[in-house]
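Take a look at this one chain, the form predicted alone, written out in structure tokens.
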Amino acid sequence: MLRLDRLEIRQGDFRLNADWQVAAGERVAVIGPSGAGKSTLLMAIAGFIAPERGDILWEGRSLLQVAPGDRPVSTLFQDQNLFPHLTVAQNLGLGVSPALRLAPVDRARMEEALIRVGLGGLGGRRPGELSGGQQGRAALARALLRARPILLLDEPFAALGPALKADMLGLVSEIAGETGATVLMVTHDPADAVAFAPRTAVVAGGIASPPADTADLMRNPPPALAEYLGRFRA
């Protein structure tokens, strides 16, 4: 279970509060206006932002003193965070060993991960030689190799077209279901929330509200979400 215990994040005049929990294996969308703090919330969970007060716990253990690289978390960012001067295989290898000291069994796992996401045989290419969708698949393969129980998605597929984005979200759902990962997905698209996440947390007005049933939330949104959604309804 991931628990945000009376969490408060401050950055200058900005403040964000959250006090809720997500069961292991859940998929939760995080939606709200631009600048409301959706990415900030994920960055705090990942360990890149220190909260002002409160706690972040996984399976009852506080993560506040755990370095980002040692947290049970993998994060997919919008820019995929792939190193352009390294091959796809080397980028994946960093998820296994930061020093790229890889045993034959590691290389076999890497090729299996590439095959799993539809990139078999492309490990020797650099990210610039891949399409946007293929780069997203490579980043997902690296997350799969890391095998962390929490997966944070900070709009990694936002630049893709609707069909390709739906394909990638379907692949994430499939892999998360197989591995039992807990997934939090930041999105600006309510349709993605409806398709991907049974529950959704609204971030607005300095509060990350507890996750609620996604379909119900879209049908009967609170005022801040209604203003953001406009005419969209589930």
Contents of the next structure:
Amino acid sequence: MLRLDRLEIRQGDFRLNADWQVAAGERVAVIGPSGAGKSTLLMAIAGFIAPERGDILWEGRSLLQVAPGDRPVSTLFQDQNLFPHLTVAQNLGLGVSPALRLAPVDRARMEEALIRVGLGGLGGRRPGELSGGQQGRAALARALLRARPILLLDEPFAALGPALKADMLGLVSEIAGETGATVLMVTHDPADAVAFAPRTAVVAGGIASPPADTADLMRNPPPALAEYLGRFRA
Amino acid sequence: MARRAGPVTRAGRAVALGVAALTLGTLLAVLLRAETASFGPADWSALRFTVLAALTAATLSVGLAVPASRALTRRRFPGRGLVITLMGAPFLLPVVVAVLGLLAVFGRSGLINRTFEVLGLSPVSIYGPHGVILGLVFFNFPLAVRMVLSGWQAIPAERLRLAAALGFGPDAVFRHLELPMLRQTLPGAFVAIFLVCLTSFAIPLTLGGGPRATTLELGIYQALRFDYDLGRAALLAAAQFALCAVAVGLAARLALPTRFGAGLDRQVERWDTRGWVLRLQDSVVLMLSCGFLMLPLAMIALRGVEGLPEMPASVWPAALRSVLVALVSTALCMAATVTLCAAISAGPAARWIETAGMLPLAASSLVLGTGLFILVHPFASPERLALPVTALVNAAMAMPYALRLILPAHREVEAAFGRLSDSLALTGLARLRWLILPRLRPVIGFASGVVAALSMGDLGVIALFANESQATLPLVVQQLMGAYRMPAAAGASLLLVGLSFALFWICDRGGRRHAAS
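Got the form predicted alone; could you also share the form predicted together with the partner chain?
Then the entire complex follows, led off by the chain already shown.
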């Protein structure tokens, strides 16, 4: 279980509070107007922003003193998910061993992961030689390899077209299902939330509200969400 | 947030401490040894001349750079890119070599005096205060042109288009666009060049001397080498350090130009400069600037080729020593600089560590040398340590330049890939190997080239320490000049230039080959 315990994040004048929890294996969309702090919340969980007070716990253990790379977390950022000077295989390898010391077993697992995301045989390519969708798949393959129990998606597919994005979200669903990962996905598109996440947390006005049933939320949005959604209804 | 305090960070702190110990420790040695009572009239005049020569040279360089860079920014002509590259060349040119080129143009039997002879005019001498200033301007005018040029290029094209749409003439463009830019750019350029001039040693050594044209640096050298008066050398070194510290303090308040002018050959469309008077003015300015720079360079090549057969056999071992010293000091400097950058971007005490890396700017090669001489000579003969000490001092002196080149690039890499690396636990040496070094290879290559060329041409601390058997190539050139063996000196200079530029080229090319996209 991922628990945000009376968490308060401050950055200058900006302030964000959250006090809720997500069960292991659950999928939660994080939605809200831009600048409300969706990414900030994820970056705090990933370990890049130190909270002002409160705690972040995984299975009852506080993560605050744990370095980003040692947290039980894989993150897909908005961009720069791959090192452009390394091959796809090396990028995946860094997810297994930061010193890139790989046993034959690891290499076999990497090739499996690549095949799993539809990039079989492309391990020797550089990210620049892949399409945007393929780059997303490579980053997902690394997350699959690392198999951390929490997967954070900070709109990694925002630059893709609608069809491609739907494909990628489908792939994330499958992979999260296989690894049993808890997924938090930032999005500004209510359709993504409806398609991907049974529950949704609204971030607005300095508060990240506890996740609620996505379908209910879209039918009866609270005022902050209604204002953001405009006339959208699921 | 959890900090990365890996081995690289700790190493960075150690390097910062080492650099601080080298600059401040030698300074302490100098201060303890200085005999304050003996600051005599000759020393006062050395101090006065150092400041005056630097002020004059900086004023002339920056003043002349304004019309030259303006002409460069608003004219297109074939070879414009070449001219801009040429402006970068003197920075890497060994000083003794440039002096030889200046002598071939302005010296007793140089081009100017021979023309004067034909015209029946009396010859002019290049030796003395004006010669020192001429030498300083030769080195720093092109540097100033590049700094001011980058200011000119920073005026947004949209602003110039707007000015054209409003019908601004050249005067209005100058008042509303160019003058504000100059007010921002010139003070920084002036102070940077003033600082370079303060610490110049090889120019006063070769063109100055005597009561009217001795600088503090030259005074240190003479006190140590000829009078063996450690106390007086230390006193002069302390004065030199104080002077530099004041100038660095001034520089820290001004925005110094940080880059070596990447992308300076970009063209900006100008609408206000089509009149024939301006065209004529720019052409004359450009021709004079290029002539001033190119004539000595051409003479180096010309006289050098003639002089190659005259070179004594001693140039070959000297060349080998120079290359080895350059390679060692480049490797030292790069390892130290990259380590510093890692420690700076890791966060804690970043400002402190960066300041330590910039400290050598306030030191001069001879102050460092004097301090090391004082520290070393009770235990070992300075001559035996000449080469290692030179490599160490060259590495330290070049560090601020290397840091200024590499640190911004390092920050960009960390900004783009720092979080990804952290999330993958890519720290310490693994981060260096898989992220930093591959991403920074082009800039490390370029910086290595600069450091290697600077070290190759250095004539500073080696002159304090070395005897005949450890002479580096620049020292051999200087000794040949001192013995009036000009053809031999010219030949050796050409060899020195060739080796310097070859080292620069190899490093720069090595960095860019197969560079990461």
